[in-house]
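Quick heads-up: it's one chain on its own, the form predicted on its own, in structure tokens.
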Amino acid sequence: MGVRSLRRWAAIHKWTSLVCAVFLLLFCLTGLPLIFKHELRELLSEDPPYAVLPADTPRANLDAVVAAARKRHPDHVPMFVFVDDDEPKVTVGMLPSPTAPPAQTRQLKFDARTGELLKETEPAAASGPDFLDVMLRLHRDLFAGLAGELFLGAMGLVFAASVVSGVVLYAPFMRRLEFGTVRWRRGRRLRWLDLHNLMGIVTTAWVLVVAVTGVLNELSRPLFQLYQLTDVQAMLAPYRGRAVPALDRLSSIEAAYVLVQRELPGRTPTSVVFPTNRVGSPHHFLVWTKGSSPLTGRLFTPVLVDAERGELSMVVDLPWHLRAIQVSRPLHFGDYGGLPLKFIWAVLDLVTIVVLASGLYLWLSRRRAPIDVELAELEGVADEA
């Protein structure tokens, strides 16, 4: 590669770093406690234990649990009915009003074998976010929203640009060089430069997923809403001008949930969404599914159940990009191959931030030398001061 080409390739690459560096250092500060976000959250919750029963005790009536919380709360409507498949749980979502936002949602949480309430959380209007919930926001928007979501997106895309000619000028600089050679004598920055080549190479992978993946986790929100403004419209053109049925005239959820798990064998249903105008089809209940391996446990199907009659009326399949999206929130955090996978994410991730810090130590005591001096130095031509 000619001088004038690794002079094109160093400018963006120094370029690109600089743009992102600080984003890129508060992803993966905010990132690293999310990668044990569900191991925190057990940790530090302050949850009563479930009642201790048989492993084959069966699951109480979700009619059931859903007219308790009706019940507790009559002046609010139900929204979802949450199943968990990892523990005993179900949870109510209830709202005050159809219209009303997402963050005065109350949650009760309901023994999946008992049908007893074990807790109730307040709306995060009321009861303010976790420190979990914080990092999430600022890991994700910045606390900005969409503009936020799509800021952080094209950080990502510069990111990308920034490992790509880091890979692209590493072969040029270490040409006369064994692979992984830190030149400890040779002058501090000298020896910045060098663990900074070798980290960013060996991650160079694991960088590239998780940028790519935070790119598609960015763009969920507004890809998801196209989809809902065009296929899912579309769908649901045959019961357009039909108002979305009083609670009183809803079939059973417990049916509604059943039928789907007869239906899809294979899969497991996880929620059920009532009828509405905000979130799935005012007209039916919204039944998520999700498989049984690794990896189609992360691939989340949603069935159309007709509110009033009962009937199954369709298998929703999902564009091969929001499918795209599905399995990259879970890679990237590294939620696929439980603690172990975990802690190689962690570790990667405190790499990545040494190498951010060393970038920045090496342009804040950068020699304002030409490309080819700077070569020369490298391959040990001339000394390090």
Second form
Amino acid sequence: MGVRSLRRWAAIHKWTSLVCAVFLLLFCLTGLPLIFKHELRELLSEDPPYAVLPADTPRANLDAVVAAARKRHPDHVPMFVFVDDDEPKVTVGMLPSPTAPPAQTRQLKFDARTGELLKETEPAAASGPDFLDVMLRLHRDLFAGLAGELFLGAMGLVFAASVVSGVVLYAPFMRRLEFGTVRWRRGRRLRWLDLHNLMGIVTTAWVLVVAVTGVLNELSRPLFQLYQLTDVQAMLAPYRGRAVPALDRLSSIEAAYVLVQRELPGRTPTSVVFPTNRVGSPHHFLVWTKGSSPLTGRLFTPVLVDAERGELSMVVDLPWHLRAIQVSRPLHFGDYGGLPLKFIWAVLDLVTIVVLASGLYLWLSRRRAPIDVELAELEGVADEA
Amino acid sequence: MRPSAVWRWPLLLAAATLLGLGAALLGEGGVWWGLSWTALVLPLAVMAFCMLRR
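Let me have the form predicted in complex with the partner chain next, following on from the form predicted on its own.
All chains and molecules follow, beginning with the one already shown.
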């Protein structure tokens, strides 16, 4: 590599790293507990345990569950019903009005078999976020909504540029060294330079995957909203002008759920979104379905069921960029390979913090010489050894 | 050192990482999870080895 291009890459590495350093530290620190979100939630949960029932106990009727939720909160409207396939639970989400902000969602958790109410979660707006909510908000949007998501997404891109420029600089620094050399006894700066290079290069692939999938996740909301405004509206064009069905005139949710289950073998319906919900269609139940393999289990496909006639209207084929976002989620969260994968994720996260800290140290203790001069000096020291 | 030699280990470990990330996503549990964990631990193990041999 020529002197000019070496200096240019060094400048790119320095500035991209400095710009994103604080945010990368934030990502790593808040991401650490989020890796174990599921386990921590279970640990901190004070929910009553599920009744012990035979495994083949049939699921409670969803219409009855929703009726129970509405009876309990007659001043609220149901927005969605979530049928878990992991635990025997059915969750009903309700809002004071269809246009109320999602933060006011009240969640009622029912036993999926007995239909008994197990727990009611107050709206986040009233009860305040818990520890994991705070971590998630800091990690995702700095409590700044869409603007925060786009900003942190941009920081993720800057970080990816910092990683790529670091990889480019790896070669000139290592050209006379064996892989993995750590010069322990040649001064602190040289020691940390070697450790920075070693830890950085072995984690490069993971860190790039997590950075890029993180950026995709940050784009998730605007891209789904755009899709809702354009393609979904086009799909709903035939229904335009038809009166929006009243809540009490809706067809059976249970029937919609079972219909989708029957018509799409191999796919599991996970939730039914009410026509009252702004997400979806005012004329349909929107049934989210997923496949059964680890990959297709992440690819959620919406199915529209006519909310008055109870007929299957259409299976929506999501565009590739929304599919990419869906696949990027497990690759970012590390939640698709059991607990050992989560521990590996945590160790890689910690190594990334050390790479960040050592990079900062190398910058703070930097020599006031151009990088090529410093490199030549370093190699001189190595030759003397 | 020849440029190819500089990249030999980094490329090998990056390939192991991608294999590990893909195995658990595309395979269905069991042996695929084991493969995934092994492939993803490899870069960390190599790193630890390099740091411990003083």
